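Given as structure tokens, the chain that follows is alone and in the form predicted alone.
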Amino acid sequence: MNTWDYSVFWDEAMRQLSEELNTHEFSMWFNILYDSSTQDSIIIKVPSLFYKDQLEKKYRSLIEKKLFELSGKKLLVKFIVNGNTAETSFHKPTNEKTMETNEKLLQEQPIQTPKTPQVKKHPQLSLNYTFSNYVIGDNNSFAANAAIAIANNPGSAYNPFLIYGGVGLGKTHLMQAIGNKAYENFPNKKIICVTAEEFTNEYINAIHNKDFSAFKNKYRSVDMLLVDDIHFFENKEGFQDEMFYTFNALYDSGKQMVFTCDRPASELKNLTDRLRSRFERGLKVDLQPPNYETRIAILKTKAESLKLNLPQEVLDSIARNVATNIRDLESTLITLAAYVEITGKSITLDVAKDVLKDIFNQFRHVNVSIDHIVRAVSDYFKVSTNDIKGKKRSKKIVFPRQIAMYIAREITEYSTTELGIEFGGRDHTTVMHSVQKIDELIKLDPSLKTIIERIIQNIKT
């Protein structure tokens, strides 16, 4: 097997491109194939001498910048001509129909693995996360490709991987997925999987017994190990210089490491500088929020693993209304699983409303944009949409800036690091400092909590 695999990145190169790119460009001049890699390479291939000479001349340089922005790393793309067409690929988009059938079989590439896969069970793993029912979307089909990579490939080329994202967006199914997909492939590897805190307990537990030497062995001879929200590490410093020197012996040794996290590495600011240095060395992965489509497929897969009969209305209606994440939707279909063995009766979508109407009233609201917050701050302030996001530092801008990123915090799931983007390319701290700041405000005047109660409400309504 390759060790070098960039396929990964090369697919995700070739979806953002057939978005950036008009149809009839990218239908003409991408009729090309992923071949192989090299350590620093992609070769790729072509049909004929013209098309190499054209993407070479055209498009080379976009492509190895799209491949640096994924990657992280300087990727040359070499082209070979090979004259047969004909295989399949999901590069070859001759119009927008092909392109979108394509894309959903790029997305649902990494779930062709058999529905109840006969395998031996992993002590530490759960058989419920798999890749067969992990639902692929356009907010993580990246992230699912990386995975079944490792997986089949591990300690190659994505080492570390770090899973990360906001509360119930599927990090530690992914993770799993990848302990349970690898334990298949090689059964003889070891594969450790634990929870950060579970780590810090267990090294606690050593000491206490004097008997520190067999967890280091336990956990720097492993062929895997993977390491759930390791946020938890923050302000820990002794677990985590032992964090660091598993890490190091790890990774010397080829072993792959996969670690979630509730927010980028670089935002974790209570760790040690060299340990966050570490969790950021590899391929980083943002789980975002699923989009429409995806939440209607996520229903659907959850709602037959519980045996719940539902109408496409009332699936349309829980989408709509719940956009925050998995564990939100499958929490949906849990009270309607309920009402269905308590009564006995079948669900509509009146029924479904009145069910779940608490339910959709608590979500409406966090399903909106930072626009409709910035607006209804610079309405209430009277002061432009524009100076919220713009550079101004007058005290009459400055405040409406700081409660619409406290606001924003509060009601959606962006991070600080993306909300800092929506404000004007602003950097994480000042979005950290802006939410603190309201915060010892409202402790100073409770008058602004009822202020900012009432701003929020005109966002929800």
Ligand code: ADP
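Numbering follows the first chain given and starts at 1. Take the two forms, find the largest set of C-alpha atoms that superpose within 1.5 Å, and that set is the rigid core. All of these numbers come straight from a predicted model, not from anything done at the bench. First, how it differs from the form predicted in complex with the named molecule.
- The Cα position of Arg375 differs by 2 Å or more between these two forms after fitting on the rigid core.
- The Cα shift for Arg263 between these two forms, taken after rigid core superposition, is smaller than 2 angstroms.
- Annotation: Cα of Ser384 displaced by at least 2 Å between these two forms, core superposition.
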Second form
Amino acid sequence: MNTWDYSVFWDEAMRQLSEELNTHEFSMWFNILYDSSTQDSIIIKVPSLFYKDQLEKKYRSLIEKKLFELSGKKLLVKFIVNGNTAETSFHKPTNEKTMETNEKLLQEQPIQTPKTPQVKKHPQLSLNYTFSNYVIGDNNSFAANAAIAIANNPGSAYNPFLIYGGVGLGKTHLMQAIGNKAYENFPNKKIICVTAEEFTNEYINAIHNKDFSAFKNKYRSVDMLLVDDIHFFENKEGFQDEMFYTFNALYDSGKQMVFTCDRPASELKNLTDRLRSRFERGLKVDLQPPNYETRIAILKTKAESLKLNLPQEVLDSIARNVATNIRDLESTLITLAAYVEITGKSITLDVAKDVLKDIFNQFRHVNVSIDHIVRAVSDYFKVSTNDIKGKKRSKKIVFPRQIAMYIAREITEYSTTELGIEFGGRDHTTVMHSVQKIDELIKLDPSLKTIIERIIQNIKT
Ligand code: ADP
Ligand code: MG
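So the form predicted alone is up there; where is the form predicted in complex with the named molecule?
Whole complex next, starting from this chain.
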């Protein structure tokens, strides 16, 4: 007999999550049922293996966090696949009762698919991030080719290798692909892959535990060091010194370093000059949002790996509506795959439009074009539209340009990356900087806000 029952916590967690997540997301992913409890876990029935995988990836930690807040206890969430689909074979219950309580069946079990040659996994790298599933397109071909060269010949030409760009554009994937390939090529080399945050925390712990030499030895003796999201180092002064010495040690002995960052290193504020110059020393590549053809190629590859059969017109519709980044493209496919799993129906254009309605809406720009905004600003300040989008840096032009970017950010849904492209192929950080600048000016002189509102009024009428 099972004496544990955490169903009240579960019900409350679901109630709260239904308020916190958007309705569409909640109804799509939380079509799941409480099954039973054990001493330290809650067992949940889900409709399919696909669903189980996605929940584990996307929501498990969120649910567990919520359960911890509610119960004060670290409860694990375990998913079992419900129903008579093929997947249940590896969870096959002998009868209903054993299905509910048999702990053994609830252990994580690998999916029994025949595997092509066993690849040895590096403990800090994900095998989801390889070159073989990295689609090379207009936005990343230089970066990807350099990355392949580095994996095959680390520490020689491009050191360090700095990959930068906005969210979801494939920085982590590319960095880990280098690690995976290098690990395959040189299994005896010491490769370390960390996020900048993990790296910093480890440093703080080492100081705290007075175990600094172990930390130093670990990082200064690697053959390849991969550090994700180095913008995290901003403002961490003590650590920046340590990073500087690690960098020099590795650089001097020809060890490969790869970094990712959400902007060019030159735009990292609160970073010591000497460290910034180190990050910039080797090869810098930026990842841009993919163009239409690349978006189609990415969608095709990803749909195939999800075993999702999509008509061309559906691919086209997604590629036209979602232009931001690869992560957003992926999430449309995962939503469609969930629909197929749950309903057993196939995807037509009408179905896709309906199921993806919320996602598409999120990316729909308010009915104002950038040109329209630029024209209104140019009328107001009596400068030409070409100058606003152009390269001139005189004060007379830069100010209206910043105002135009500010307004575009206020009244459209374009991302800073997209706005950068619209405003004469500038970097997204230039847009961020402009918006910040105007915000500061408004604080100093609130009448500027009135001017901006007047221009917005002109745009809308
Ligand atoms: P970033 O680190 O830049 O925020 P990620 O590397 O996490 O972005 O990429 C987001 C998602 O998009 C990941 O699931 C990744 O596998 C996928 N992805 C990014 N670029 C590509 C690409 N060129 N081909 C295939 N998948 C990609
Ligand atoms: Mg990343």
